[in-house]
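Only one chain comes next, encoded as structure tokens, the form predicted alone.
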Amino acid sequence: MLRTTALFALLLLLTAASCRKDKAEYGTLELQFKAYYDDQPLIMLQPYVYNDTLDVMFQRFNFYISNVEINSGQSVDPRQLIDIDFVDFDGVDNVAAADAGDLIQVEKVPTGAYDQLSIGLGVPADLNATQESDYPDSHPLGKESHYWTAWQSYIFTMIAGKVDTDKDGVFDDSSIGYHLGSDPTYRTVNLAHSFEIQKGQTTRITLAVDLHQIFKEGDGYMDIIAIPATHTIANLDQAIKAMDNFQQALHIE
């Protein structure tokens, strides 16, 4: 009889727990990423002024995000929403596409008020210790184009473009190949932002990044003629500098 009573009590507890679980409420969070160049939407193959002597046009701009968390001042434990994902502006070829940006949707986010968003820029060390052959092609880390065998690292941020040094309107004077990666370049951005997730509703946060600011150096910009690429370990300091800038260039719009 005691065993039967104990079993019945256990069933009641499990039923109650199940009911509480069923009553949990969720909404959807959308992270909309937009790219700019100064105050202009970033469009691939469109010319932009780099400095007084150079014009640039970009062919690629993409990057990994990771360990995306939201938090509330009432909670000491952040809630992780995304372990790894990929933001890609390579196909942005008009203003409408630039305005739409790249949208990442996270479903089943618990309802409530939040006041902080945290985003990792790059691939954290535990995942960076893996390689693209460990994943299917459909996985964000399954991109052969973004695994850097020589550095045993993913390319966290890929920027490619062409440079016009003589202002003749022809971008054939130099190329940019800033492939930023390796564990020392991983950065985290913590953004204070109040937002609410409501049951069955979609909340959108728009994040903007200014590509020109990634090349910031002192009162001007990096010398992309002297250092047009970051393809060897000798360019690690330049990669770190660019990722430091990226950390400052990403903000909530």
Second form
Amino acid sequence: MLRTTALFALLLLLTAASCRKDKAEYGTLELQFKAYYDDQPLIMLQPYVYNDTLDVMFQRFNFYISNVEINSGQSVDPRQLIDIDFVDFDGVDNVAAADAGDLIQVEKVPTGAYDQLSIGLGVPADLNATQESDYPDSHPLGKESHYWTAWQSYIFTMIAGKVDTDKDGVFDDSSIGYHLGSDPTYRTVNLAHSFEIQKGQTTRITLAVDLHQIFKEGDGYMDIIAIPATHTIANLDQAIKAMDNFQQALHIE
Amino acid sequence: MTENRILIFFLLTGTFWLQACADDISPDPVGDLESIAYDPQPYEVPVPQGFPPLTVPADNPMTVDGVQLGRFLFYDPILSKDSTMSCFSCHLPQGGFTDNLSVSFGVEGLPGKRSAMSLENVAFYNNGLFWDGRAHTLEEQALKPVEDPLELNAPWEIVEARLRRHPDYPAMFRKAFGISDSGEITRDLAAKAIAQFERILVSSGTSKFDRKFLAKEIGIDFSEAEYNGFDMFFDIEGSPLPDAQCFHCHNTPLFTTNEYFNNGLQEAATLDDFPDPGRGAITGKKIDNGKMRAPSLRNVMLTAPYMHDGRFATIEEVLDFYNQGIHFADNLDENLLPPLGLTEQMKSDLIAFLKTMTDTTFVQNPAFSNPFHP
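Moving from the form predicted alone, what structure would you give for the form predicted together with the partner chain?
Below is the whole assembly, all chains and molecules, this chain first.
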């Protein structure tokens, strides 16, 4: 009788243990990225004031994010959610699209309270040592447009557009080609933010960046006529400045 | 007696008539292909060093018989209204799988809207096919030219009926897809087979560029002109030569970024005024008007004339255009706004580099050739 009871107790314990494993609870985290220019929604090919003498319009704004982690104050072990992904505003052609932003969903996030979000801007060194031909075309790092052969680096952030220097409303005077990349430009953004992941629910965090702030320099903005492009490592200092600004500009809305 | 003869005559006539119509009105025989072995063997596509991995859709795995069927269909005029044209008519191996015409002509003798694109490495085109990207997959793409009135102009129902009653194709479909009877031959299976064949149209990796830079073979030397062209094409760090801005749209290893650009070819007063809206007609976005898919420059010396409308007969004309013929528009690719400032020598050097991408092994590959005239 005692043996039978012990056997049942053991079975019960085993069942309970396996149930605990199966009953881990998950929710979904949705990262919504939005782009602005001087607090206005960023819309491609729309004119914006750059400074007193220049107007600009943009054609491309996109960037890699990596090593996205969440953490709670009590934990010493952050949970990595995304190794690499791509945020793209190139097709934003109206206010509604700008307001919708670019959504990245992470499923199967363990439920609980979190208070930190960490995002890498760019491609971390280990992945930047690879190249686009190492990946299938469906992979974020498989983009032929974002691997710079001459640099042997991914383009972490691509900002492209044109400039109107004579204020005639035609943006044919100069171009902007800020293709920011290479290991020294990789940046991490740590954001304090309390949020909760609930079972079966989607929690959204909206991250915003003001593109104009990426060009900040001193009390004004970078000289995009003197340095219209960062297409080579010769302009690495400018690329670092821009990525530093990006790091500061990304915030939770 | 006479009545009996008349009756027999009508019965015979009716029988012949019914038989003649059988192809059109009776269901295809059920299970008529089951006696043919179905033993699919995977087809391994050789991919050169430095190329990305080949992605094959899960619902259309590559098999030896699937590729073989696709090859026959690709070259067979059975897909056209009057059985005079095939995919091959506009995509000839010797032209880098183009027809070397400004625009192609279909079965009605009418000109198409755009120049036939090269099919080299289409297996890696991950961002839409055709100049405007209106097809998402090769399987979807293969369906369209058959019914296009400016191309093969044949209703798929007719083509399906032809394939079902063909002496050879039902068995080939059986071997490729395991169908049980001829009635299961559909346009979707035909498109899958053609897509399988098109996926094997991969560069050989034996062009001078590939051997030197992708395979990194020892002893492959570039001439000074070739290296100068390479330098300007990729904007090599520290070079005194100008950036020819090529690689933004034509990056390695495919020499296309699979993206859409307004390269300044079309003159348009506003974004609404492009003669050919290209990508914009597909996305419905004004910012995409006038944009076209960046074509691959592999085998570019074999694929003249150039651009979506084939307006440039020679590669020299193309370089002259990029050097000083760009039309401005708000969505002009920003890299093309500043003048390139290429001298005649620089243009010549760029052409020397472009020639290093010529891959004669690819165009002469017997696996890609016309199976009806091997």
